[in-house]
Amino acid sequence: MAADTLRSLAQSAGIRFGAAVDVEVLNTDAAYARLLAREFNLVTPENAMKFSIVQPERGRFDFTQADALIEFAKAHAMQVNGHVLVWHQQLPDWLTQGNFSRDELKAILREHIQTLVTRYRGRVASWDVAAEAVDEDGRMRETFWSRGIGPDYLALAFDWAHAADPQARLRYNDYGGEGAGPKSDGIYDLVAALRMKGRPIHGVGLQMHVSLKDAPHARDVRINMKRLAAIGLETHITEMDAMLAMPATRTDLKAQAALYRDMLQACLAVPQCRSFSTWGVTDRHSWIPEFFPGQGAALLFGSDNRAKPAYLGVRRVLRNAASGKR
């Protein structure tokens, strides 16, 4: 393995460097697969383990995409983060339109979690057990699960995941709470309460979907990571991308590189920050253009698979960290 790749430098620096993977692209684009294997040592499925994909019909589980990712990761000595066991989006119609009782919903969710986690026990190192359960104002979000089961659905999910694989690291994952503010405080309160009640939660994922005009201050990210560490929790930057107005200018690409460097340095400054992942591998397969028309160029590699200034900046930070110059 080349010594100057992100994965090798990150390993020397004491963290993992990851990417979210579109398994359909992985299966059909050899250049994408080579780039992923060369530069990253941690993978998260973009969609392959979400409820609607894994259980499109009640009781019928489809692990085709998830199995493919697991096998790829094994072949290339990559760690896998499972994503996501409990989320209020990408749920199948049979579930959302089923008019189930509370007890029925608990049984469905427990079966889903335990089936998925048990299947990959020993092969998936960590799980995003729950995601985006906190609203923008810091209060708990009302969702399909909270309405159907009640606020204890989160604690139950962590318990069920831990029972299925006691060795897996379990975390809560959310956006918009990376730095300072009401949502950050709400996430802290949620995970602190889970810890206080003895629930098996080991970390918090800070998604880091940002833009040049809307990004947290690196100092605030460090402070937030340190307060989570103080209650015994690891942190991870789990889904970073930094969208730009298209067409991207040289100036914007330079500013994007600085933003990536700042966020990686914030992670490296806190020993309990264990990984840094981008939400996607190349701009060609990023979710940004579809959801934010006129925006794009959010990742480390361009649509042509070539390294961008952000990649070079991140590599420089990792190289310095690996040589003890944090």
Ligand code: G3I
The other form holds:
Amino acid sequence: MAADTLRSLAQSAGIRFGAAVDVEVLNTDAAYARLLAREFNLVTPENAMKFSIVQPERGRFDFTQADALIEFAKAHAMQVNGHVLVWHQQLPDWLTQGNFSRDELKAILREHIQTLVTRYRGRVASWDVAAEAVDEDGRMRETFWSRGIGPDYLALAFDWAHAADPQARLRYNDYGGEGAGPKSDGIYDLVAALRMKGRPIHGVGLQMHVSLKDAPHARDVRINMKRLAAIGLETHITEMDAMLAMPATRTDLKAQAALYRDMLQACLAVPQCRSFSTWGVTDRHSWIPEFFPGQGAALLFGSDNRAKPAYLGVRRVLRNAASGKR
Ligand code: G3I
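Switch over from the form predicted alone to the form predicted in complex with the named molecule, please.
What follows is the entire complex, opening with the chain shown before.
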């Protein structure tokens, strides 16, 4: 393994460096696959393990994409983070329009979790068990699952995942609560309550979808990570990207590099922060332009697969950390 890649420097610095993977691209674009294998040692399926893809019809499971990623990860000595067992998006129509009773929904969710976690036992090191269950004001978000099962769907999901693979590290994952504020407090209260009740939760994923105008202060991120560590929870930056107005200017690319640097430094400052992942590999395949028209260039590599200033900044921070200059 080349010494100066993100993955090798991160390993020396004591964290993993990851990316969300678009499996359709992985299967068809050799340059994307090479870049992924060279720079990252942790992968999260961007969509391949979500409910609507894994179980498009009731009882018919499709693991084609997920299996391909697992194989790739094994071949390149990468860890896999499973994403996501209970979430209110990307649910199939048969489920959302099925008029199921509470007991039926519990049975469906339980089967879904058991099937996925059992299939990948020993091959998926960690799971985003639940995502985005907290609202902007810090209260529980009202979703398909909370309405159908009740607020205890979260605790149940953690229990079912743990029963299926007692070795897997189980996480709660959310956006917009990375630093200080009501959402960050709401997430803290939620995971603290799960811990208090003895639920098998081991970590919190701080997604970190940011822009130049809207990003948390690195200091607040560090403080938040420390308070989570104090109740026994690991933290992970799970989905970082930093969108820019297109076409991106050199000034904005530099500011973006500073944002990545600051968030990585926050993670490295807290021993319980164990990984740093970007939500995608190159700007060509990022979710941002589709969801935020006019915005893009949010990742470390450009549409031409070339390293951007943000990549160079991240690599510098990792180099310093790897040589003990954290
Ligand atoms: O399945 C169809 C496919 O058949 C078709 O060829 C393709 C063409 O557009 O669309 C496919 O569905 C899209 C799917 O991604 C797979 O590419 C959906 O339209 C699209 O809405 C979906 O978007 C994903 C989004 O979650 C859904 O909410 C993004 O790729 C994915 O990056 C994004 O990821 C989420 C995390 O899971 C949770 N945290 C926030 C993050 C960003 O929203």
